[in-house]
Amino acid sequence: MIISKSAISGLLDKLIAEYQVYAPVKEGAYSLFKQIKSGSEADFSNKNSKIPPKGILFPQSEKLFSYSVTPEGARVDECVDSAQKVIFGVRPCDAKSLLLLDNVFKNDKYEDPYYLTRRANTILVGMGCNDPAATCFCTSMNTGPFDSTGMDLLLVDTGDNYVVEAVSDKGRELAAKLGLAAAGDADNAAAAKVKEAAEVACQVTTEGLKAKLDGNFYDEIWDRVHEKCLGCGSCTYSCPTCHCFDIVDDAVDCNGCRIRNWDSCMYPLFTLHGSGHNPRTGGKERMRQRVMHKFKYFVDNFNATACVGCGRCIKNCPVNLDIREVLADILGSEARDK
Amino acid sequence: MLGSGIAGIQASLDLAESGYYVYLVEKQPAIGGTMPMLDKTFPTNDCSMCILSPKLVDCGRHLNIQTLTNSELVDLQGEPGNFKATINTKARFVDPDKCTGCGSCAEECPVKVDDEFNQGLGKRKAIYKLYAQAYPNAYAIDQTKCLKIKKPKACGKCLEACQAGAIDHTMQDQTIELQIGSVILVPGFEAFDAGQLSYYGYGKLPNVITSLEFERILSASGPFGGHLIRPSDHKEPQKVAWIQCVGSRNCRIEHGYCSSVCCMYAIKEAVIAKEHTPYELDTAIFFMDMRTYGKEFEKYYDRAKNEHGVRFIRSRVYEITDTFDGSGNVKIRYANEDGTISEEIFDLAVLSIGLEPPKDIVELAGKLGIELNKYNFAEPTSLTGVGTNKPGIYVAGAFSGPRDIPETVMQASAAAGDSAAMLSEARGTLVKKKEYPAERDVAGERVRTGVFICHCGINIGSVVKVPDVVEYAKTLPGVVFSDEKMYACSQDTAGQIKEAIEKYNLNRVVVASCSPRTHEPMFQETLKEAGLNANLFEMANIRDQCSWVHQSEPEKATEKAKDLVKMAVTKASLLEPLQGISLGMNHDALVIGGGVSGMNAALNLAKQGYKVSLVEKSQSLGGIANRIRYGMKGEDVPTYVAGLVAQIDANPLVNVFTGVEIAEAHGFVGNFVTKLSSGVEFQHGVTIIATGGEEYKPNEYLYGQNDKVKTLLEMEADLADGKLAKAKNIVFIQCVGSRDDERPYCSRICCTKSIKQALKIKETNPEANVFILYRDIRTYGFYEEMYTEARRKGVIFVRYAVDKKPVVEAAGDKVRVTVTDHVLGVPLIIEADAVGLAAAVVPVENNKLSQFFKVPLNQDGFFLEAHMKLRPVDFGTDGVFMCGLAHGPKNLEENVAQAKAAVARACTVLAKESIDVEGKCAMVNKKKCVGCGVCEDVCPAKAIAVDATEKVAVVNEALCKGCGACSSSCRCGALNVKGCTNEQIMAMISAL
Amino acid sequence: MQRNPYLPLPMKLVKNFTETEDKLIHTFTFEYLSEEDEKSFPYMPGQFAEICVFGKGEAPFGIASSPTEPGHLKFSVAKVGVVSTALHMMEEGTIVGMRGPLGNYYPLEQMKGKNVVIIGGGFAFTTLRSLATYMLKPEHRGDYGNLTVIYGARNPGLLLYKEELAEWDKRSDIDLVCTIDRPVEGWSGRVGFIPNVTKEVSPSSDNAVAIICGPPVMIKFTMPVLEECGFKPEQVIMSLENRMKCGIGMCGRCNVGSKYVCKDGPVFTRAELNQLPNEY
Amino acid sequence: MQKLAAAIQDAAKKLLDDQKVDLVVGFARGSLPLRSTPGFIRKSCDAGKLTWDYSCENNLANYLRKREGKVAVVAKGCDTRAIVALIKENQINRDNLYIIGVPCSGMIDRNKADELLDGKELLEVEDKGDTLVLKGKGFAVEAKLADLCHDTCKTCCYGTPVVYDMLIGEPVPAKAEDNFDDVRAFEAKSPAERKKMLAEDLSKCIRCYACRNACPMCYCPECFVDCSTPVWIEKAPDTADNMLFQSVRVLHLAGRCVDCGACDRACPMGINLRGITRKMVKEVKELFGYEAGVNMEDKPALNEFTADDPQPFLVKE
């Protein structure tokens, strides 16, 4: 299938009539995924959004339910969002990240209705990366600039057109609904050429990483890698796979609502127990948790690394603490487990 | 205590806190004296009422001060230590125990009377309260004006209005007898009646008013709510003049003394008036000599002149007349210094009226057998500060001579000190101590709050729907009981609250009524009596902050009252019982400095039975007084000093250390440890700093280069030793090293001292020519008489301008002094045989002591008192006091008084068996504290410091006043004040 | 999709009882509002629930009652945080939210036929009470061998469930050893710290499991004693107390190694814990 | 630049060799163009990792609190101001700190480069003295250093370290005093405009707290935003709460902010945080004549109360 670039805006308008449509919107030098009201708002010129689109399915702050209490009981109204959504222009790394998050929000025992409902009602229209950034290392993290895993449709930029590949049934249905024209062989060939040309220059060695992490919890490498870390949350909040959250009440007297907000394992109070005991007291422990969780615990549990190589944490870190270097340091360190 | 102005209040509090029972006798229906009438006070521009109010409350509530208002002493018999006083109490017609001060009666009273408190500028009713914050907070009936008292069948509206049943028109005068040990006479002063001086037009010209009237105009509680207008036509004045020395420095009407306070209050009024007006107000002060001789006064004068643009016109005012143009403006005709005559028109002229003794004082003095001076003031006997000719009777305040508030307070404390010294054997025998039932342990109990909503007569009830608020309170979390009260503060309500606490097993109490500032302690008392911790109480102010300000919107006011109650209930639920702490108290004293002040302090302490360590850094006692030969009134100072030294030596309670300094000092009130440079270490409970001062060594006027040029102290020695007998021309130059850029303060004593020496010279050699070159002659109080005498005896006074200082040159065996005379405008050349330089009084090096005892110095290097006005010998740091020249320049008499004052203040501490601190102090959450030290810097009580090793702030609970400065400065949230925590405050806000 | 695990079940506080003499621990009894509600809350000893104080938030607490005691839930809670403080102040009759049961439970199946040693210290005795009560129920008692309970507190006033302890003491099918840290007048039981008392009791590890809950320091010193008695890591069962929010293994707070204490725990054997980093 | 870097390396090497310090905190080469990263050198053989160029923007004072042993730090003017302020707050022991001062005439603002390139990716930078050539795939843009300089650096009058044990390089020439034109322009707007402007900017905040953590003066063990007793502020990134967060942060920095711009640089969302902090810097300077951290002697403005303290800030316009 194929869409001409000039038709994108109109196509989005068509979608907006039926769906909540999210697409990259330019904000100064960067772009962000936002719900658009008109197709013309979308802008695909940036390599990727500043903050990942995960917030569309797992908002930074969301109301879980509201309540009011009476002497007889409590009235609880859940606030599950079941609106039909389209995320348009999602990059392969971010699409992959949602597959990873699925594991979290539907574990062996529980299902999170908020995320899962949105997830079920969301169509992902992906967009391949013709020209990956220098900070991208997706190919090292089991995905790639045109990896369509997790998407419903994949758009390949061939210059004047997007060649559209249907990935899932949901994608095919949407394509049918939109009545997309079939792509010619030349277009498909152009797309294949683009795909081939796309080069992720940065390669991060992950070989042996898991094995290393399996045995280096007490290694002194952790004393060093965290040293420059300021302990802010710009890496976790810009990470498409980070999913830690907090639950709070916002209430006047007994009427209020329960809200969940993103939280970060990099914050010192994250694990502070009511008794005053904190199992992760310092920056070293928190940095280790972040790395371990992404590259070991997640692998243990779901057989996948909780990193998609999008490179946002590298760009957003105020002190240029580069996860690629951290991983290299860990791999290069002498194993010396207790 | 005869008189209840600030002197009576201070002396009563000092005595009562030191273990004596005080009867405070006041003619008026409320205590307070003159201070409540004043708007702001110099030199700090503090609101007079605001600073007085806490003392009023303390005094009024004190268990060991019995206030007798509407009362007068009619007879005194017996001996010091055992007097019998007869007191006549006039009928008040209102029972102060029942009256809640709500004011409903006055609203109904039909009789309007000129309000003397407002200087007749406003009206009050026949049933009235002297002023809003009066103690007792009870109304009184003006017998002469009340319709019902004149005709029992007439009127009676107040009776209907009073829901407390406090009014009784049939009340009779009563006479009681008191057994007392001593009398302190503090009747204060009366304002000079400016109508006596017809040339000022007071009483004839509507826009000539007195300074006291002007105070009331400026006052926010005054007749015009602080809006500066002319009382005659309510016009905003554009130009205001002050005329100084009205009824002062005037021998023709037998007011030959200086009233001491008028220069400063006039400057203050001019400055404050300018602040009050949104437009540029022109202010001018017509004066003869600007007498800003007190601590920080000269700087105040300089600021008024240079920053505020107050005009100062050195002149003599001849008369004030009408401009006759219908504007009501006044024309001031005056002579300039050079003799020329000028005129200027002003919208308003303020007469700076002087102070004079109360008219009825002669009679009282007669009853007491007290001698008065020729103006009918009771001048204290020499070098006693507060003594009278009758043992056991002391005098303080303006009645002992015109003086300002700090000096009055100092003298009051001194009188208390002398009185206590005399009665020391009886200390603690008559004082009462309240006993409370054992405190109920409410820890961990579920919150059970009782809420009491007050109608305050009609004050709240007529605006706020109290029953609605009561019902609303019942719905709030933790509230198990809610009720309304006509007067929550009445005696019977206290009983009902106690009953409710018991019946409903309340463990928190909320009262919604008026201001916690006045009423919280009373309600807390009720809780204590019911066996609850006082800190389980919370108050909502639904009167001042609700019904009064929202009178026209009753519905909204009711809603707001509900909110205020909800906030209070929310905070109450988070209140915890707080326990005060009790620390040991060492009852010994340390006096630093062995001059006249230090010795007087040590002796007075010893007389009160306390052990004293007296530390003097030089080899012998006496200090700078060793160089003084004559007192200001001619006293034999060497003999006096020798006498003091002998008494010190003979007193077994005084341990003297000479030739040593303080090497180290640690600790806090009741628990100081001081180490001397000799290695001796001892503990003490209080410290009195009396390190004295020095005479400035001049660099100017050939001093040190020519042996004819001497300082006043050197002159004094020469004079006494007869070395000046043959001198023909003698010149005194004033303000040497004072009132300049380096030392922008007045040294206070030099004018008087120079004149004293000039008179001495004239006495021995009437032919000698004595010249005094001055900028302003500052012979305050009765020293003005010496100035008058000196002029009469031919001492020549030549004023010089600060930019044209006299020139002193060597001229053979003489010294040539050239000065430009202001009157003649030509240089005057004097070939002097001796030149006396009135060198400044300068402080000694005090930095170390300042650090050791955590007490501050002012910019001039003198110690800085806790409060300029009302705590003149105290420091912000508890248990440390000061006196003498260490505080600032003053003469011997004043130093003696201040030494006694410091002792009286110290004894209020020493009399305590332990240091008991109420629980409301700061606390540190060590986990949140970073030890940044902001709290340490901002703590006015020096009660918090960062521990150097632990790097966290540590509170000294004995010193903490719970003011909250630290907690509001602590950005980490590590500091909280118990009973007012961040959490409690946020809970209150969140409750809205 | 299954039931929304974030939604609380309304329950009524019927008893707010001050459990210890320092008044810092209260025991709360909550009643279900309906039979269906009760059916929707099937739990086992060792599980916990998130108690939600409306307006303040929720916090996890181990369930102290036993499924053998129908109709209500019981918790003993120390006053430490916002929610527990609100609970302590709560009027009887107030509605709270209950989310659970959460977490795993003591391995009652595997314990069948074995001797059971329960060791508890201070206010960590709550789920142990649930466990003991469960096993003491006549229909369950036969499933297990000897039951030894070693329980200690600083002083007698700080022991939880004093009346029940007295009853257990009278029974012959449970061997109860109560101890306090220092001698106090009127205390006739044992005196000494849990590790020492455990050493004195010296429970046999043959065909036994030990379940131990208490303050970290108690656990630290009791472990070697159990080892001396021959207990292998597989025979020692513990319950962790990490900070939790969601209780369903998502929010990441109680993540230790690849486990989520809320979902995979809080009950772990010593052997399982040995595999985890010591971040608990 | 190269020379300075070499001098820093030598200094670090010598300090470590002479065992005068156990650690040198300096700048190391970053992983991206126009970026450096804090470097921690413990062995003299590693001293070569230290660098100095236009990208050494981080405030290294952040790494000096709670240090054991003797530490040396490579410090620009703003770093030293923060160090001075932290010494005054008992957070750094001057005796254990060796300051290698390096005069700084301004660091490069990456955001400005990004804006110049309008989202195109910067891959390489060529330093040509007064200009930089910004290169990427298929483009090369030359830009004046002065144009790329951080706004903070443009108004900074303390490029030369205010305190140091060793100074590397020449002091930078004195600049005209900061006249706070930016703040004045902000003040000239109506309250409604100001509110709108702040709200728009702060609506971007994601509450990652990079600003707070990057600030050398924000070091409370528990920030008020994290406090649960009481809850001062909701954690959700709501614009009103974001504004409250920054208002309180600025109040907490009153008389302490050294105007280093670290908050501004750290913000991943490009919020103009310095615009807010500088308003307070200006107020404190105008009212109390105080600038934080410019010398060791002055007492912090809000740590002392005098009767003469100006009060206009208490009065609402």
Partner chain sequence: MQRNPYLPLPMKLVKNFTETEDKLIHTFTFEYLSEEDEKSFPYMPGQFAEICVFGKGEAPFGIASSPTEPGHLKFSVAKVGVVSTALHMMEEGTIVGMRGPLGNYYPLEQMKGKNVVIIGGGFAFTTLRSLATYMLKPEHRGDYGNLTVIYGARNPGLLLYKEELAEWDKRSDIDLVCTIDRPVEGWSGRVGFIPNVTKEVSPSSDNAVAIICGPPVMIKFTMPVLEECGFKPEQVIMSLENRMKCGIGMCGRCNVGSKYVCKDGPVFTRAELNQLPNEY
Given for the second form:
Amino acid sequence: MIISKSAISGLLDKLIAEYQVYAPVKEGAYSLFKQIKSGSEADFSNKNSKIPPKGILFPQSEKLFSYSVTPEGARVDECVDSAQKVIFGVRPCDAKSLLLLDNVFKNDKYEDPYYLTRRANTILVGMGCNDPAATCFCTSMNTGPFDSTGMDLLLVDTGDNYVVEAVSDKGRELAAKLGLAAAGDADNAAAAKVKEAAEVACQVTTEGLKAKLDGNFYDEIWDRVHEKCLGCGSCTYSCPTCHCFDIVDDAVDCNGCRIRNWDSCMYPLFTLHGSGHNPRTGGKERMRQRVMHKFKYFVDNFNATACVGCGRCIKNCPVNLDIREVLADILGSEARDK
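Can you swap the form predicted together with the partner chain for the form predicted on its own?
This part shows the chain on its own.
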């Protein structure tokens, strides 16, 4: 299938008539995924959004339910969002991240109806990365610039057109609904050439990393790697796989609601106990938790690394703390020399 770039705005307008449509919108020098009301609002010029689109399915702040107590009794109203959505222009790393989050919100111990309802009612239209950023290392994290894993449709930029690949049944149904034209042999050949030319410059060595982390909880490496960190949380808030949250009640008299907010393991209050004890008193312990969670604990629990190599934590860090260098330090000088 194929669609010209000049027709994308009209295609988005068609989708907006039936779905809540989210796409990258230009915000100064960067872009953010926002719900659009017109196809002309979408902008695909940036390589990736500043903040991942995970917030569409797992909002930064969301009301879970409201409640009230009256003489007649108590009432609870759940706030489950069941609107039909399309996320248009999602990059392969972000589509892969949602598969990782699926493990968190649906497993043998817990199912989250808020996330899962949105997830089931969302179509992912992906866009490949012809020219990955210097901070990207996705190919080292079991994905790549044109990996269609987790998508419903994948768009490949061939110049004036996008070649559209249907990945799932939902994607095929959407393509049929939109009436997309069939791609010719020349179009498919051009898409294959674009995929072949795309190159992720940075490769990160992860061989032996899990085994190293299994035994270095008390290693002196943690005394060094955290020293530049400010504890600002920009790495976790811009990460497509971070999912820590806090839950609070906002109530006045007998009426209120329960709210879930993103939290960060980089914050000093994150593990503060009611007794006043905090098992992670300093930046060393918090940095260790972040690295261990992504590259050891998540692997222990779900047999997958909680990193997709999007590079946002590198790009957004105000002190240039680079997770690639941290991993190389953990593995030792041999990994740095490769």
